[in-house]
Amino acid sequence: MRRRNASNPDLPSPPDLPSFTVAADVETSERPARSGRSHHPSHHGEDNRHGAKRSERDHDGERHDATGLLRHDAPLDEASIDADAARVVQRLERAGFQAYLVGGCVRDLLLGGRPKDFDVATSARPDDVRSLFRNCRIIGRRFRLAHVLFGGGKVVEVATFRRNPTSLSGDGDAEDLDDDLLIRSDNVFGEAHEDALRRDFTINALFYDLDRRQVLDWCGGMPDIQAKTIRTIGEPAVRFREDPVRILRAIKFAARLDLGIDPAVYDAMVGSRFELARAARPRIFEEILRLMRMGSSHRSMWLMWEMGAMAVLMPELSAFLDDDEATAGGSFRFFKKMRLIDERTRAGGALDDIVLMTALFYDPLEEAAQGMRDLVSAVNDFLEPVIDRIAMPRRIADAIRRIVVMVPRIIAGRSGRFTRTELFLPALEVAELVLASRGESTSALEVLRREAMPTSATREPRRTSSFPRQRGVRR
């Protein structure tokens, strides 16, 4: 694979890390036991579960004993912790269950960022959670999760501890590459340390104990937070073959959080990239959108291109970027457009999904339609395999078809009847990105924007995703 220059002076400087100390051992018996907390409910029936809850309240000091746990004293800024999520954890603990903040929120707080979601992992079963919270609903058929609902549309997701349903537990042998490792069922309850071990990357497997103000680390995530490095839990090739979407998640975390990728992990990403063709297509589409929404599309798309994932999922775009000579600097224009998207996202929030996907494919679409008498047919021929490969929703594909026809007319000053359509403003945004990526003035488009948008109108903040949250997937 051809290597490209990875330098990018526009990437943000690394965030400052909070200070923390690492416990020398896993002994916790010196800490006074508190009543009202349990080790973990048993997962072998209702009677055993409630009996275990009662008997273990007096053995808090032995919690997670002999599980390889390291406790890190890392008091996070309480003002940065969502108060509703903290209340969920505290009520579960008072009821005798284990409960921790987990995953992305712990990772982001340790890296000095602002978490998008606060998720909770607990020993309580979904029905136990529902019995404790009137504002709770149970969702999911494959694996049930509890959503605790708060004002303003806020959702705190509460998941029961799970374990890896395979016998690999992250330490499988990747030598037999003919084995089908793809996880098709993940519906097995477990314990806290098993839940940590089944996660994808060490930095996502950290649990935060609100009461003790400690980070619980079974997988070596804290040293990787400190080193700002992405490593898988267990053998990288096995982890990516179990769930190929983890390749895109690694790219997302590296780009959004400005993290390095461990060399063995990167090599496994390259070697496993063709497995992406076997992944669930709606998940692929959603992950591509997440790469574009977070203000890090420049680095995300560069990493996808560099390590070959783009050639698997979006070969039309990859081929366009590969042939820089034939496209007269097309890769430069494309990555400049990605940088402009990032600047706008950081300034005003994520752009509309239609704008993002049209901007992503605009350059190869324009090339494919060049010189064609039937522009609509050329665009359709380009988009149909893309729709099938990444499960692009028809509403977005239809909007792209119309906008690609509108943008050249807008740039040429011949908007005409398009100004009265609902897609005119998204098309105007795409046209601005196209002109700016070419180094051309966008002042004429500003006039069109003012004419098309009432002076009193303000851009409404949009949700991070216009799609349902992926159930059970840790961000």
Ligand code: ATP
Contents of the next structure:
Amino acid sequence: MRRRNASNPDLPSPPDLPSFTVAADVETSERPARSGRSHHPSHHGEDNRHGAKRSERDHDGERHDATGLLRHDAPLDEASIDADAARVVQRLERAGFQAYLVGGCVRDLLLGGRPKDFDVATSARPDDVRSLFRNCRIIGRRFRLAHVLFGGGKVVEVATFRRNPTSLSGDGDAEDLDDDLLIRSDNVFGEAHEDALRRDFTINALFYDLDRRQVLDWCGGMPDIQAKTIRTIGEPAVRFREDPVRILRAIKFAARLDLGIDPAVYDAMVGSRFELARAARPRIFEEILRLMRMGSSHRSMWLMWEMGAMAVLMPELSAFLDDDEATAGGSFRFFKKMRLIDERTRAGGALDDIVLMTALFYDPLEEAAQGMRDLVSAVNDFLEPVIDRIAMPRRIADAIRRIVVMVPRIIAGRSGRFTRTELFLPALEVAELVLASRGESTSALEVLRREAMPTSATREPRRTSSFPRQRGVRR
Ligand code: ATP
Ligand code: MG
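Go ahead and give the structure of the form predicted in complex with the ligand, now that the form predicted on its own is out.
And the full complex, kicking off with our chain again.
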């Protein structure tokens, strides 16, 4: 499965991503099997593998024996740290609580990227946080989080340390696992180190201590940042069974941040892919959109197809891509379309969700509708199981239904009455993607676009970042 196109030279070549495969000489670990839960005897020993420059710094790290904490002197560029998030941390600390920047923002800053948002983890309980910040609202029923609100819709999420509710023992042999590892609620408060270990990947479990300008590492996230490797905290098969959405998250981080996936982790993703059918479907839908919104849909969809998650979640699309002969190069056109989406996203921010979803399913939808007299019911028959399987919201499904009827007419120069409907611009965007993916000219459509948007001939620049943003549903 992994070498799909080595065995079939007709299929499109994989994205040019050498780091998707972790080289054998990059850290193979002496990690304990349940590294997430054990103390870490090996980290000092591992330092030299990441080069002389790092080792000196790492040897300066302080180890806390009770929890396996390693502190790295790794000051992050202060100018890149959001000032409001820093103020939240400082106020919590002044009130006597522990508080750190955590998760994606620390990871992105260490990798040299621009964080999408800044999250804070603290020993303070949600009510403590509320009493410290006037501009604060508590969200979530089962697990309560504090959102501290700033101007322009910016939200700093402040979460109390919590721990993984499942208590797993032993070495986590995947074959012996019972079926019910799936985490359904995770509302147990804990300590800082427990909060690190309940996270999904080591690179996502780093905390930043603003005061001491140190990165706190309980599970080997720092060496994985340096090796640009995605590795689960603890036994991969267990962690993917607990929450199969993590499979899609691994794909997202690999694609977006150009990271390699540890081979054992990759194998566990493949081995656990059918678990995706058990995950909460709205989370799946949201995660598919996230794969496409950040300029890495091509790599994401390629990985998803290659490792078999697509066959579980979107079998219509996966089968279409598999059958390159019958579709006369359909997979080539599909991946070209994904590449075009990424180019547009990089140039002007995330495309509308409706455009992304229509573009994603357009080719198999077009195939399903081919030669059918009743186009509307052919499209409905195609979409119904999709809506059900990935909880596609009706609003989006309805838009797709209307757009797939409009696109062939737009391409044929017969957009007529559609030009005045609210879906005309998204339909035009899909039509452009479809034509360009076939290597055909889009100049006629550009004329239509100018007519539809007389005041601005080009597309409105879109926001690339969702910070400030509305925060989505979180686990
Ligand atoms: P992004 O840049 O896409 O926001 P992120 O890493 O910040 O990436 P979030 O979904 O915002 O991802 O989650 C914040 C943090 O919460 C993660 O960094 C990770 O530590 C933890 N987390 C999120 N989802 C999970 C999960 N399914 N299992 C365990 N930990 C998770
Ligand atoms: Mg985030």
